[in-house]
Each structure stands twice: as C-alpha cells, then as structure tokens.
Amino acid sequence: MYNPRFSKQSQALHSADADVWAVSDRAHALANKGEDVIFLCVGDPNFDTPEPILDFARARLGVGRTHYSPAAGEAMLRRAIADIESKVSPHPCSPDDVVVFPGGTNAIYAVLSCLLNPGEQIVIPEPMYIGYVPITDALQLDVRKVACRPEKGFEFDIESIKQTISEETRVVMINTPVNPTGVMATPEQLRDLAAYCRERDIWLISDEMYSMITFARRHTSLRTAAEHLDNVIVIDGLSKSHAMSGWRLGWAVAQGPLVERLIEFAGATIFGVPQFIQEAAAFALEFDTYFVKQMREAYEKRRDLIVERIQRIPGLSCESPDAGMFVMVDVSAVAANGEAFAEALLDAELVSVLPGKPFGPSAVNHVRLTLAADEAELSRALDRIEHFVLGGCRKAV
C-alpha cells in the first residue's frame, strides 16, 4: 500500500487550529439538514458588489482584458492606490511602491515569506486575525504574542509590544482596525512604534483591511503616522469595504528593495491577478465614495443594534467597537468560556457565533458576532440569544 508523505508546510496548514471553525462547520451541517440556523460567525459582507463596479468589469471583459498581468499589478490600479496613499499621507506614494496580490491574506503571506526564515521571530498583538495562524505556522515562524487586555477594551498596549521585542525579533505585525475587536491604533501609537522598530532594524507591518469601515473617527494609516517609511509595510484591499471578498484583490505598499522582492515572489507564485479584476478595482477606488458611505452607515446601525441589545441581557457585556465588522461579547458570567457558550447556543437556539479562543488567549471568554447580516436577521438572532441566556443558560464547568 502506498504511504503518502507531505511537506512540513503542508502538515502545518493541515493541523493549524483545526477546531477554529468547528462550531461553524456543525452549524452548516445542521442548515444542510433543513434547520433554521442563523449565522453570525463569518466576516463576509452580505452586500452585493455595487452595480457600477460590475458593469465596469463586464466592459473590461468585453474588450479582452483577460490575459497575463504584470507581476507587480496593472499600472491603472497601482496608480489609483498610490494616489489614495498620497492624499492621506505626508509622504508621497509612487505606483512603484505598490504590489498587487489576490487578496490581503495572500499579500501577508508574500510579505512574511520575503522577510522571515523558518524559526525567526515575529511579534503580534492579540486578539488577532485568525488567518495569521496558518500562515505563521506554515512558514515555521517563532510567534511572540502580546496580550491586549479585555478589561482595557482590548486597546493597543505599545509598551507591552516594546517589552516583548527582543534581540531575535525581525518583524512586528499589527492590525488596525483590529479583527476581531474593532480597536484602532492612534497616530501617536503608530508613530512611536514605527520609530522604535526602525531604531532596532525591525520591519513593521500594518494590516489595514478594515481601514474604510470606521465609525467614531477616521482611520490613520501607518504610512501617514510614521516619520520614516523604509521599515514600514501596509497591507490593504477591497474585500470588506467594497463588498468584493470573492474578487480576491489586495495589495502591499512598501519602499526600496522589498518591493523588488515582492514582485519576484508574486511572479513566481501567482503570476499576476486577472486584468479585468484589477481594472474594476481601480474603478472602485476612484468612484467609491457613495457606496462605501452607504455600507459604513449600515454597519454602524447594525453595531448599535447589537450593542444596545447585548447590554440589556443580564450576564453579557460588550464594548462598542470604533471600526470593523464585528462585536466581541464577554460571556464569562454565564459560561465557562466562549467555546462553551457558542456550542451551547448552537444546540439550544441554532445561532452560530465564533468562539474567541482562536483569536488569542485574551479573547477566550468572548464570542464574536458579525455585522454581516441585515437588521432583521440580527434582531432574530439577538432574540434567540436573549432567550438562551434568560432561559437558564448555566455556567459550564
């Protein structure tokens, strides 16, 4: 009998947080059997891509924009991204500073692949985006996590990040606004951290995928806040802000030799992103003001609905996030942890939420609720959550 053998990287991807989506997978299995499951677990916008973007993509398909693309990306899109960066930052941005990838996650994988060897150290605050785990595991990185404490609203702790940095640290990676907490780093924090990392010859990556979904105040990019950019990389994309998650379009903005390395990596691994998708993305960035505003306002209303309802349920609590597509709910008063709560809620009320543990130890007593559902669906889910808690949800031991 043939005994298949696989690479260490493949094995790491296979085993990395295999139980992250266990509750969600079970919810889908129930839904497939006809059960009335409400899904509040995934951050995929429930809006359709705006029609003008679809029309533009169709037009570009119609004129044959279906061939190979330059590894760095199409000039039209790189220029549009550079123009946006230049408008919000005191540092001019050139199209030559931009490299296009099929999604923000792929951009992160490419950047870390170009910066780190197996066994080298990266520092990441947590709670953090779940997608970082399989990437860092596959690349066999030494990940040092920095806790952002729930009792302080999960706010960034720059001093703790500095204290975690060691002589072995090669990269610090932050996420602002944060998935899952919606916390936003301040300009002062970003400027301080960028300078500290630069003094120690450490790369600083900022994942800014939720940069256009902010409520209380505008997002400040690391490129805007940092005094120098030679150690700075910014990752962004259109998945969330433009309801284009399935289009797979993201980018990295950097300077100097790293850009050349990223282009070489992209050329060797993805061989370019489809031309018509890139040109539709460029169009979206140029004519997006109305659509992004509409979606942002809808998310804000949904956020307020969830926060108001959760705060009325005895035993549950949450902070009102400044940005993003999620609300983190503290369930420690009614359950042993977020996983126990999520499992029991699905069994009792057919509502699927994401346990906080996979985001990091700081979120173990939380569950994440998405804003990617309309208000009627959210109200239905919140009615069930309230019924579950008031009807005898017992603290698991």
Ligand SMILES: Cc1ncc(COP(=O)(O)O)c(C=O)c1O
Second form
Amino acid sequence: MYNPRFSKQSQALHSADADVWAVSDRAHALANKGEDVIFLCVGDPNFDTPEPILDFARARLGVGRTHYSPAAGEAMLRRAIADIESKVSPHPCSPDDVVVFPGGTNAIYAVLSCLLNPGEQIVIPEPMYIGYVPITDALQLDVRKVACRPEKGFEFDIESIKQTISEETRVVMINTPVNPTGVMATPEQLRDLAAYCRERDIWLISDEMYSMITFARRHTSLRTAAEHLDNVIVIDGLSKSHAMSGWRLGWAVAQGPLVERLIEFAGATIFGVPQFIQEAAAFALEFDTYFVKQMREAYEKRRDLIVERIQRIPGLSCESPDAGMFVMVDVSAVAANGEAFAEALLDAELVSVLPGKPFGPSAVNHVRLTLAADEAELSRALDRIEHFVLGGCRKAV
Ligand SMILES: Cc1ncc(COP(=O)(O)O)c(C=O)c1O
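Now show the form predicted together with the ligand, given that the preceding structure was the form predicted alone.
The complete assembly is shown below, putting the previous chain first.
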C-alpha cells in the first residue's frame, strides 16, 4: 500500500481548526434536507455583478482576450488601480507599484510568503478575518494577537499593538474596515502605526477589502495616511465592493523592492490572472460610481434595519458599524457565549449566524450577522431571533 507523505505546510492546513464553520456546515446539512434555513453567516454579496461589467467581460472574451497575461497584471488594470490610489492620496501611485492577484486571499498569501519565514512573528489585532488563520497556519507563522476590546467598541488599540511588537516582530497586519466589527482605523492611527513600524524595520500590511463599503465617513487608506511608504503594503479587491467575489480579483500596492518579489512570486505560482477578467475589472473601477453607491446604500439600510431590531430585543445589544458587511451582536446577557447562542438558534429557529470566537477571543460573546441578505430575508430572520430570545433561547425539542 502506498503511504502518502505530505509537506509541513499541507499538514498545517489539514489539521487547522475545523470548528470555524461547524454551525454553518450544520445549517447547510439541514437546508439540504429541505429545512427552511435562513443564512446570515455569509460574506458573499447577494447582488449580481452589475450588467455593464458582464457585458464588457463578454466583449473582451469575444475578441480573444483569453491568453496568458503578464505576472504583474495587465497594464490597463494596474493603471486604473494606481489612479484610484493617487486620487485621494498625497503620495502619487504608479502602475509599477501595483501587482494583481486572483483575489485578496491570494494577494495576502503572496505578500506574507515574500516577507516571512516559518516561525517568524506577525502581529494581528483581533477580532480578525477568519481567512487569515489558514494562511498563517500554512506559512507556519508565529501569530501574536492584540485584543480590540468589545467594551471599547472593538476600536483599534494602537498602544497595545505597540506593546505587543517586539524585537522578533517582522510584520504587523491590520484590516480596515474590519471584518467582522466594521471598525475603521483613523488616519492618525494609521500614520502613527506606520511610523512606529518603519522605525523598527517592520512591515505594515493593511487589508482594505471593505474600503468602498463605508457609511459613517470615507475610508482612509494606509497608503494615504502614512508619511513614508517604504514599509507599507495595501491589499484590496473587487469581491465585496463590486459584487465580484467569484471573479477572483485582488491586488497589492507596495514599493519597488517588494513589488519585484511579488511579481516573481505571482509568476511562479499564478502565471497571470485571466486577461478578460482583468480588463472587466479595470472597466469596473473606472465606471463604478453609480452601482457602488447603490450597493453601499442598500447595505446601509440593511445595517439600520438590523441595528434597530436588535436593539429592541431585550438582552441583545449591538453597535451600529461604520462600515463593512456585518453587525456584531452581543449575546452575553442571554447565552453562555456566541457559540452556544448560534448553535441553539439554528436548532430552534433555523437561522444560521457565525459565532464570534473563531474571529478571536475578544468576540467570544458575540455573533456575526451579515448584511448580504435582502431586507425581507433579514426581517424574517430577525422575527425568528426575537422569538428565540423572548422564549428564553431554548432549543427546539
Ligand atoms: C477582511 C477580508 N480580507 C480578505 C478577504 C478575501 O477576499 P477575496 O475574495 O478577494 O479573496 C475577505 C473576504 O471575506 C475579507 O473579509
């Protein structure tokens, strides 16, 4: 019999914590059996990709844009991304600062691969995006988490980040606006942290995947806020803002020496993102004002609906997030923790929400509700949540 042997990297991914999706896996199993499950656990926009982008992609397919493309990305897309960065920033951005990847996940994987060896230290504030865990596991990084405390609205605690940084730290990675909390770093926080990291020869990565889904105020990019750019990397993409999650299109913006490394890495691992997708992405970025605004307004209405309903349910509480696609609900007054609440809610009312714990210890008493469901669906789910809590959060028998 053949004895399959695998790399440490694959082993690390294989043994990673499977609990993260336990509640939602169970919800899918119930739905497959025909149960009327409402899914409030997904971060995938429930809008169709806008029709003009589809038309443009079809047209580019029609003229044969189906061949290899440069490892760094197509010139027109790199230019469109650089223009966006330059528009709001005191630092002009050149297409040479941009590398295109098939999705933000891949961009993050590539950046961390180029910056860190196994065992080296990265500092990340939590609650943090669940998707970082398999990446840092696969790269076998020493992850130091920094709490953003719920009693302070999960705001970034820059002093705690600084205190966690040590001689061993090679990279700090933040996410603004944050998935799951919707918190946005202020320009002052970003400038301060960038300078602090630069003085210590530490890279600072900012994942800005929700940069265009903001309600309270406009997003400030790390690249805009930082005084110097040599240690600064920004990651963004079209999955959320343009409802293009399945197109797999993201990018990293960095400076010369790292850009060279990223292009080499992309060349070795991806060998170019499909031409017609990159061209449709460039089109999307140039002509997006109308539909990005429409989606943002829809998310804002959904946020208001959830916050208003949750705040009326005795025992539940939530802040109104400034940005992003999620609302964090504190369930500590009615359940042992977020996980217990989510499990029992699914059993009793067939509503699937994500427990906070996988996002980090600071979110253990929370559950995450998505804005990626229309208002009718959200109202139905909130009726069920209200019924569940008013009934004492009991499981169905
Ligand atoms: C904070 C954050 N970063 C990155 C990603 C990954 O995005 P992509 O679809 O571009 O891989 C997500 C997706 O949910 C996210 O929430």
